[in-house]
Amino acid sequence: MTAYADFYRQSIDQPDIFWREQAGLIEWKTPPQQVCDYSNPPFAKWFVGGTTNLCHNAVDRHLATRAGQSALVAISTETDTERSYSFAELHAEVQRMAAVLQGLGVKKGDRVLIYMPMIAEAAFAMLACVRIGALHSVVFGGFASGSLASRIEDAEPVAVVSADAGSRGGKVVPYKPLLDEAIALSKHKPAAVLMINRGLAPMHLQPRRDHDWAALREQHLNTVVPCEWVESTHPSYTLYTSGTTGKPKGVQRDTGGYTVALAASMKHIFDAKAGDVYFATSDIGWVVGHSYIVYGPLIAGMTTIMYEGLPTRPDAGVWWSIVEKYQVTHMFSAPTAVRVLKKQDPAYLAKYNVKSLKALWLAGEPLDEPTAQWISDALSVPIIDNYWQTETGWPILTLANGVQQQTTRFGSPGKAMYGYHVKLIDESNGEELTAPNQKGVVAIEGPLPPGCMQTVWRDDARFVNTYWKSIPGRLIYSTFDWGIRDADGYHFILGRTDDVINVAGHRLGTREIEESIASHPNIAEVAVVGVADSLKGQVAMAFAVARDASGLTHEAARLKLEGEVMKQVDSQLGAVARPSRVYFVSVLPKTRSGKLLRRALQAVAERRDPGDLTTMEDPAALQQVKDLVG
């Protein structure tokens, strides 16, 4: 097979043929024996009976053939430091990690929490933790200490592996005062932590439980720690999704269909070859830095690129001189990064050679056409959206350029990806949407394939119940997110089902509102949340950030610039479409991943609280709403 559409079909009405072929891409040290048990729906077991471990597949298996490749690349603009380690050398790291973790107590099964920096030893951590067994569960490094206890309560770790601090440009962020706090808060105690001391911040260890890493490591350089193999449906990790209300939500994987998926995903969908460099600028606490930092590109046999910094320090030229001084071949970054470093001057582009890049993918907010044509143009490579979330692990809609190379369409994420039984799903009566260009819920119908999710930690109900049972009628998985499909079967993603206008009776997507917006000349950002409005239910509100924003001190500018916004949307979507009012900020305000806090700006713009902000990046952000707002 060679077009993709047979690839897809084949996916979904031959899946233990497809998938037992795909089990071919990864070693196992039993075989599995079932393809997939779906006798408990939502529950899918993928390939019982089968052992393996992730660790081995990404590190262990490649020294035969590559021990002397560079495999992990660790870069900080924040401290000027540059690291290289080969498959040997990772693999010497990662076994000194897992002694030491031994050495704590920690044992097959047990969770370990990892609180980190974007540095090396955090991916030795991951890497010993499923080389061993145990579960890690990474927590972005800096989130505030509450969330970080409910966190620890919720896993209850028996080791925490943190850092004295991380820094952000230039501005150091001490880590270990917020993890004593944190402990102090939960009611579960890890009985040890192990810090990683890099200079940055005082650092008081406590006696009995904290533990020096540098010290403990010089115990175990020549340590040998064998690879624990363990049944296909053992949970490798769990990650919490940001956002939750109430107790966070742990999504928990499994260790075969999770490695058997990333390679898969490697190979048809980023067409991606040994000894090749993969650059990801995410973080390890969010689930693309799990599946595209860490895992994916070492089980290809690629070298991956951990980043520490901002994509503007020391200036907006960075990332573009590591794909040169690297030859990187893959990257993947977000719109949010894409947006900020179209506001730079265009010359940091032209600067470096940027030849070895194959294509640049994009995911974590919709990527707007306007954003996508300019990176385009100035990168000369594909750019590639995808779409998917910290539940699914891996691209539910993109282009699988491995099997069949396919043309992008800007505004739109892709096609449906193989295994991924993916429908519109009319959500007023649970019905199936056929035609084109019908608006409905992405859903999927079950089992959800490798590398999913396969519950909530400890809440099978809470993962039946929140992601099976929103559509009436049908047990089959939301995403929550409106969509349409084209003729030829590429997606639209519209926007949250609660970022749903209704404006008089009509309902209108945030998302078509902002990517209207987006394309006037002078805006580089936008963000547009429904506001209740007494006469119409609710009206539109727009926040947008300026390309140049120099004239913008006068309201008689302001007034013209939002005019002329308020105009085009009016072009291109009606005035039905038009925001009630466009304010101009300085800055959206953000998670520390870059995604924007609609919610908030909405709870805002209403005068009501916004709730829980320990996730946000600037706190300013939302007080130049506010002031703005009234």
Ligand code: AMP
Contents of the next structure:
Amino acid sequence: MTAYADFYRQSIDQPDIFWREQAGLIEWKTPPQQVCDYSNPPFAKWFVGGTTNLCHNAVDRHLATRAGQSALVAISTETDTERSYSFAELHAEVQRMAAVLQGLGVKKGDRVLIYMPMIAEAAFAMLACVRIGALHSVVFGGFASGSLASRIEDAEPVAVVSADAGSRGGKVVPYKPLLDEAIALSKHKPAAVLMINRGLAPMHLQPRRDHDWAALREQHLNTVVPCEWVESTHPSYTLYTSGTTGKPKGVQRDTGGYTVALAASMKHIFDAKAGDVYFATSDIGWVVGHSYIVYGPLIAGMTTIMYEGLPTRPDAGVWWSIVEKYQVTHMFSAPTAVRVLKKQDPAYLAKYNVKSLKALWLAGEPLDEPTAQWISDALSVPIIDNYWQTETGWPILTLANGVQQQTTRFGSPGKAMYGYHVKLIDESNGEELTAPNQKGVVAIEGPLPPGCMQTVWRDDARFVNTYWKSIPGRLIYSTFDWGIRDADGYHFILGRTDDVINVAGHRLGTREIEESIASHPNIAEVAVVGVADSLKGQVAMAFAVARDASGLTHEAARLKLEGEVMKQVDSQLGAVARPSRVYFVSVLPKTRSGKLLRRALQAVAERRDPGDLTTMEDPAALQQVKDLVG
Ligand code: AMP
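Starting from the form predicted on its own, produce the coordinates for the form predicted together with the named molecule.
Now the full complex is given, and it begins with the chain already shown.
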């Protein structure tokens, strides 16, 4: 057996011994008494009896040895600012934010919703929440008022932390009006709103409810806010993600398991050491931002870089200039970003010295071989694909190069990571597929390892019913992805089994987009499908039936309605969810029993063979789609 195979086997066969050792990577106030309590499957309680604090492990713990080392560097090519915070400075800022939140009434167990651009205060707010035992719920800044409102309603935050505006490609995007609208739409009204004023957009502060961060910060320059020692199982945060139904799910994470899982991943997967520099180009609104912009690198005593801006502005060399300037050792991005850079002049890359880089990790969507090959040739470092989900919090499949150097196989995110008992399940009969190269649903036998979701926020039944299935004697978690595994244990991911689509690494539920479009007064019915796209991986495409189609024979009228629908999605969900096209049809392809033939619709939209159509009600429905997409 190889070193990694042994390591993996121990994690599966002797999880108590394995994870007890990993638990030693973090600091506990009270050490855990039991490694895992799985007496009530599929609910796993990790490190029972232990008390710890995520902020302590990310910040305070390092003060003794690296107080002066840069902990967080916030770079914005949108506002042309760059600011570095040492661990000591970060410690001070987080305590100020924690004191302000406490002053606004936030207590242990309360939720704080964070709706922020990529600025340092967003990380302060996250760390401040977990410092005092409050749960943060970060909502991606690109989401609009409807998405925000549904999350506010579900999380019921005591306070919201936000900023006047974000900026994208030099264009200011005001946040406050969207936030005000979201609060107006939501049944739950947060008692307090804390606004960071970047001076980008004018904003109106509502008396009593809204507060100015700068003014309150001044009152707490030297306030000491100790870490609240919480049970290992105390939730650290919720993060919403899309699924099959329209309503997003609040993925709930614990404290001890997550801290251990991240510390272990920094060591075994990223082979990272304190003092190294980590640059993840994601956003704090996504899980990568939580695990690998904020918590993971800080837990490991690394410097983490937060970046606001595009990969191509002021030019396509901007990321590599950051790598050179800060001597970045670990970089994490998404395949779409690489595909964007690939379209630019390669001379930009050659301009900078990127020799400090040990590897580039890519995740969030399938990594195609030509893209992997291009960036591999350009950087001359290992390109490491990694596959995981909001639900799991850290990679399920990748290469654990900290345990044993392994060869990258382009097209594959690699092997099952320690702790994940990965299986492929035959969808037709629920049985495990053990022979190599068979296609099945990627599944994980319970318990999920530390760091994965504990449950769906306030909805245990939804957690059980959505994700878990029993196969004789065991409970299996479904990832909702198709995959195959070759004889050497390398996996290949073949797309989602459900109605989730992946646009430029952003996970979107087609049902959510459909609901938004269907609320337009002139839309009777709509189907949204994901269609392959050479740049973004997939784009959303909508096929709609208008209530009043009389004017739609004219191109101008169709374009007008299409524009209105797109605007509606922009204003309700955000531009990330906007379909690339809205086509108008007189009827949607359905079975005789009225079920939408989504797969067939998607196939035709991708100009593929739709397969068996014997159950279809009206064959003309697909012909219309064929004619429209050309
Ligand atoms: P999210 O929860 O937003 O991180 O999205 C998770 C989903 O993105 C997975 O279930 C996959 O469908 C897809 N995904 C993430 N990483 C990869 C990868 N490396 N290769 C293929 N698909 C991926």
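Here the rigid core means the biggest group of C-alpha atoms that line up within 1.5 Å when the two forms are laid on top of each other. No experiment lies behind these values; they were computed from the predicted model shown. Positions refer to the first chain, counted from 1.
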Once the core is aligned, please say if the CA of residue 17 is shifted by at least 2 angstroms between the two forms. no
